[in-house]
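Taking the form predicted alone, here's one chain by itself in structure tokens.
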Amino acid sequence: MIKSNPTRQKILESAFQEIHLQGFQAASLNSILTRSDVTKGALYHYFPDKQALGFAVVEELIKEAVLQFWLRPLEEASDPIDGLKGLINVAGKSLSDEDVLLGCPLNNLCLEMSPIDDGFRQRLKQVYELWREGFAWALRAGQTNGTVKSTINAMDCATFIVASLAGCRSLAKNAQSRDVLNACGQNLTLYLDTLQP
């Protein structure tokens, strides 16, 4: 299978981080070919220009680490509530401070490429919908075993929750401070709370 194959994850990885850094017009060929010690033609050979690169990048990388990180521990979560409280304050420690400088990968490709890139635009947006949808799920999920009031609008509360965790980093990033990150996530936790019956 291709996804797995080294070389050409190699070169997802490299261009992953060079795009958090640079953004993803400013992302230099030569700095990911150097970063991922592989030749032009190895990188051709998997992805047959820059934007197929960078498609990969979010179908591939960014869509796995929303999976991983924030909605496969949700799965098996009883209380949703709980749940998303730990993944914030975990998330708010894992990140390093070049992290919080540079930002939500996801976010700053969608502020940059949305207006300028229908097929970025739709790949970011099936991201977030995916994202949405699983916090939507342990929601109603919540709801079905007693531990989410039953009067919220899962989807509604769930696209307000993914909004406040993208604006969180955004604002962090902006503010070149890991403290207005800190205060970002200990009010959604209360907002969380007020989810509970």
The other form holds:
Number of protein chains: 2
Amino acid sequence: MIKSNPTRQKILESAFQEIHLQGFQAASLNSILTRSDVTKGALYHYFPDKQALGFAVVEELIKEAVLQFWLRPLEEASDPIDGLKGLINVAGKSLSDEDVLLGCPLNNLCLEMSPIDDGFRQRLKQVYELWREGFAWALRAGQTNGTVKSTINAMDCATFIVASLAGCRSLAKNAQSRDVLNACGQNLTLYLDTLQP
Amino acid sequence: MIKSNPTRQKILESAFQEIHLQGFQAASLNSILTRSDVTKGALYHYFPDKQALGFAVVEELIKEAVLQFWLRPLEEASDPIDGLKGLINVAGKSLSDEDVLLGCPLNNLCLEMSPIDDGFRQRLKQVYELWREGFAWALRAGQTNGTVKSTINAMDCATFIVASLAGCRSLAKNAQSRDVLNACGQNLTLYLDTLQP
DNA sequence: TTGATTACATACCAACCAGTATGTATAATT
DNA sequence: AATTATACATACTGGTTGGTATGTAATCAA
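Would you mind generating the form predicted together with the DNA now that we have the form predicted alone?
Let's see the whole complex now, leading with the same chain.
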């Protein structure tokens, strides 16, 4: 009964929304309870404290979202550069207006919590490393099958791509502009082209 | 007496430090007062409320730092690509360990405050636009003197460069690693090379 | 000299917060 | 049938927060 419980899941998803909007520290438990129509007793039945709730949001929702959107599709692509360009394109189109306004949940939490809570930092770092290693793995596969230049350092490239994606969403969030997001994505695909042999 | 007052300046700088570490919402006025060795009466004498203090930090400290570190040096460079590569290099070296751990003050505030306070958002946006326009101006100057490819869209490129810089510092902050920062900067300079004619 | 303004200092307050204590209906176990 | 554990629900608390009310010493203007 620890996992895949509907009440627990409702709490998790409401917590994700509240944290995505307000940040973790400013996220109010009472507000999460109102959102999910659940009581404080239920919350503290499933999570020992606010921090544990935050950790669960990172490990169960955010990590899963990265896997599902960025990594699994890329595993099936034969040309990683084509695959990445496609994903960037899809990302720009599939993000809702609210998603543009709220930015990347991983990066938001990252900037807020990394310096003040090492438990958060390590869990967020795990997700970032999963992401970077997934991209690096795809780039190396491309180097093997000849779709990616053999001279590049796959992990460094992957890191830069993830960083740029995060940065693009930052600027778009501040500018409240899908155009900024697309202009950034456009230029990132130009960089990707330079990785071809 | 409204400006360049030593007490006011002390408050501003302590506020900057506290906000840089904790974020704006979590920044405690009492903690700022302890840092600056000033009393609440003094703080509320110079700033009507916490928000106004935050605005002043953005407009007087953060904006000025962007101008001084990124824009003024670039004005004097004859080749903007060389200039940018030099600045990225200097940035990587001149950042203190603490600076790496705390990340970019502008981007931190941006992600925290943009969705929940439009006054903050607009002031931060002004700084980002100053930054992007400064880079774009330099790139256009390069297009004129033949050091930059004429086919690129200067503003879009500038936006991408700023976004990537922000993203690099995000990942480095989370990883607590200067290596990540340098690897990202390295790849950003590779992108910059592709802007040459 | 005197009245007003500036530049703080101290004490206090209402609101909100995460967390707890206690109670209870239901379901599982023995 | 009796006992125990689960899954909540409600009421409360101590600590912190941004902000205010009030007071005062020093400076400036008339």
